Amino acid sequence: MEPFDAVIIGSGPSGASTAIKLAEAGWKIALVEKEILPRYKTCGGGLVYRGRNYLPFDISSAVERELHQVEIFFGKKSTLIFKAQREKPIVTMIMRDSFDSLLVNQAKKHSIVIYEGEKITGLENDENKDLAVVKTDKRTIAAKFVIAADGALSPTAKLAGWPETRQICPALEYEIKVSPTDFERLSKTVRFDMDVVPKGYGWCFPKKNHLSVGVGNFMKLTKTLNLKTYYQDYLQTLGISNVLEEQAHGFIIPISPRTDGFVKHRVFLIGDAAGFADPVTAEGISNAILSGNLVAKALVESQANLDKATLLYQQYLDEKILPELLTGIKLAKLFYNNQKLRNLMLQKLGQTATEAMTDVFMGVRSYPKDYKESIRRRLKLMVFSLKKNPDF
């Protein structure tokens, strides 16, 4: 059998949007999936608006709930709260196996081969024929290049030979039910609880007839969390009492990138794979989908040439992905790590705050470079303040 040009693993947002991308330049293009389609996806299936955007077809029929507002609650006893609303949906509610069978869908309209059901177990790189060499449980496929986009637990960086660089954190998902009164109430906002686990947050996604609730911890800590406890204390927080269904599920978020690059041999990581959550609210999908479009843009710009398709990749993620994720680690611990001073600057700037927040959702801007200095202004003009109105 002819090699293919590209073998992508994982047909999530980021594997089967770049497979869609690869195979419109007229790449021959396989896809492996290692679950039977459709599949549950533990994700909590908020997909911004940026993200959103950067796929080139409609979704409409994947989705649940579009959410044009968000609340912010800050402190267990929700002191400060902030709300945004736009025009557009901030928020497009999915639940994953929907919306991921609606991509792979849409690659088998570009003649893509998908291979279902099928484990990687092997990686290989034949140096003389200049090709990659990928084992699953059922076949052996030849490609010029592999692209990991499988995930936070990337089977296949592990067998590229990457060892772990990025920040794990855990996070803990329920699909819930619950009385209809309570579900019309929180079913109108995407809202979001800082503090309700420690460095961390809760959140609470409608869906179509049901909710997806939350808790994350997204800084290191020096203790294990229970974060089963956290989330039934978040119920209350929510004034949910009584949950008349609920499935359980964990999964870990990347929240930080690789330290050692995002290329090795012939393969090249995006999503989760390479750690492109967002630090601050470890929203994924979005950098997962837009580095799918950047690894397919390098290696259609290179003309399959490895070495210019390796530097252009870098030089899109330097321009794209990587400033926003490596100052969104310095606000994340800023945030995160200092509450008194963070709600502190909350009291006189927590809705310009908010606002810029929906704004990174809305993909409209990133965030600030020089934070550092941005905060000092801010600090001082508190500090200003405070000396004329001591009663604040």
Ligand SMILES: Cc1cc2nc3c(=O)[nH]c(=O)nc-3n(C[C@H](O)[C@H](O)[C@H](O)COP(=O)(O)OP(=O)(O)OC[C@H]3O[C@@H](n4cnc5c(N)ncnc54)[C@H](O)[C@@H]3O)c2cc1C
The other form holds:
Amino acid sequence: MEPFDAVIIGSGPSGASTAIKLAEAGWKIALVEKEILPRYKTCGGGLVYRGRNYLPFDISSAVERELHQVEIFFGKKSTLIFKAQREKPIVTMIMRDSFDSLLVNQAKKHSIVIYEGEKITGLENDENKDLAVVKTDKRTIAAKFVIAADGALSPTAKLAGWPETRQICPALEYEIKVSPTDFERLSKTVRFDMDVVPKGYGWCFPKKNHLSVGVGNFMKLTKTLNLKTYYQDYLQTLGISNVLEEQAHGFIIPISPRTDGFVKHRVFLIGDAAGFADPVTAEGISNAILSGNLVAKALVESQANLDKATLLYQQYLDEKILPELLTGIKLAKLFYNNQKLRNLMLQKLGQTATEAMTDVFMGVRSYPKDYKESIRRRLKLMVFSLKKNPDF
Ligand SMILES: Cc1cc2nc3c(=O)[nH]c(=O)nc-3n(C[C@H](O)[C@H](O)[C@H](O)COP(=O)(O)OP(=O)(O)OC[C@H]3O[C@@H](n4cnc5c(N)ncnc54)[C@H](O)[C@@H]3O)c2cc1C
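The form predicted in complex with the ligand, contrasted with the form predicted alone above:
Complete assembly follows, chain above in first position.
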């Protein structure tokens, strides 16, 4: 069989986005997916506006709900509450089975070959022919390039020789049905509760007819948490006493980029395989799509030249993804490791911070590079106002 231009492993948002862009450019693409589509994917299904903006086609058939308001609760007793609203939907709620299928169907319009229900099991280089050879449990596929879009566990990255350098965090996701009264009460807003998990948060995302409720820990701890207990407590915080139906799922999110590069041999890493989820929020769909778009751009512009594509991909990541992630890692440390100081500061600056975070979700700003100076300045102002008004 003729070799493919590229074989993409994984049909999540990163892999499907690459497939769409490469197929649009006339590349001959194979997409290998271990599940049969549509498949459930453990995810809150909160697609922030900037991620949605990376998709220049109609996704309405996969939209469960559009939310124009975000609420963020801080403090063990949820004593600090901040809200932000925007005209455009801040978070579009999706279920990943329909959403990921919609993206794959978009790629299918350009006649790509899909091997569903097949796992990658081996990876070799055929240097003589300038090809990579991917083995699945059913066949052998030769291609000029391999795109590892196979998520947090990324067997492809392991087979290509990457050691683990990403920070990996655990998260639980529950799809639950609650009483009509509770659903009505919780379905108008995107809700984050920052202090219901040590160094992490809980979320309540309303879908069409149910809630996606989850808890995650996003910073290293000295002990392992029993997240199930935190989920049960979180239901109390949300005022849910009766869960009518519940499906529990657990998985991991890599929240820092790999430290040893994103290309090896003929393999390019994107999305969770590369560690591109946001270090503060663990929101990963936006950068999954963006990195998929960027790798496709690099490959097409290189005219399938490996060295050129490697340089271009790194350049695009340096421009569009990595600086924000590196600032995000530092901000996450400040945010999760100094809870008392953070909440004290938020009494004064909570609304400003909530608006800024919402702007990041909307894609109109990034994390401030000069965040240290800005925090130092604001701390000084705060200490000054504390001195003037000790009751503050
Ligand atoms: C509990 C939880 C909640 C989250 N909530 C949100 C949220 O609300 N919003 C948000 O933006 N992000 C969220 N994330 C993060 C988000 O899910 C990921 O960042 C995103 O899915 C990454 O996309 P991807 O395409 O890189 O990988 P994935 O979406 O994981 O896709 C990888 C694909 O590869 C396939 N695959 C795996 N192994 C193989 C193999 N051996 N052979 C072939 N195929 C294979 C998988 O079946 C899968 O289809 C959440 C994550 C978790 C765990």
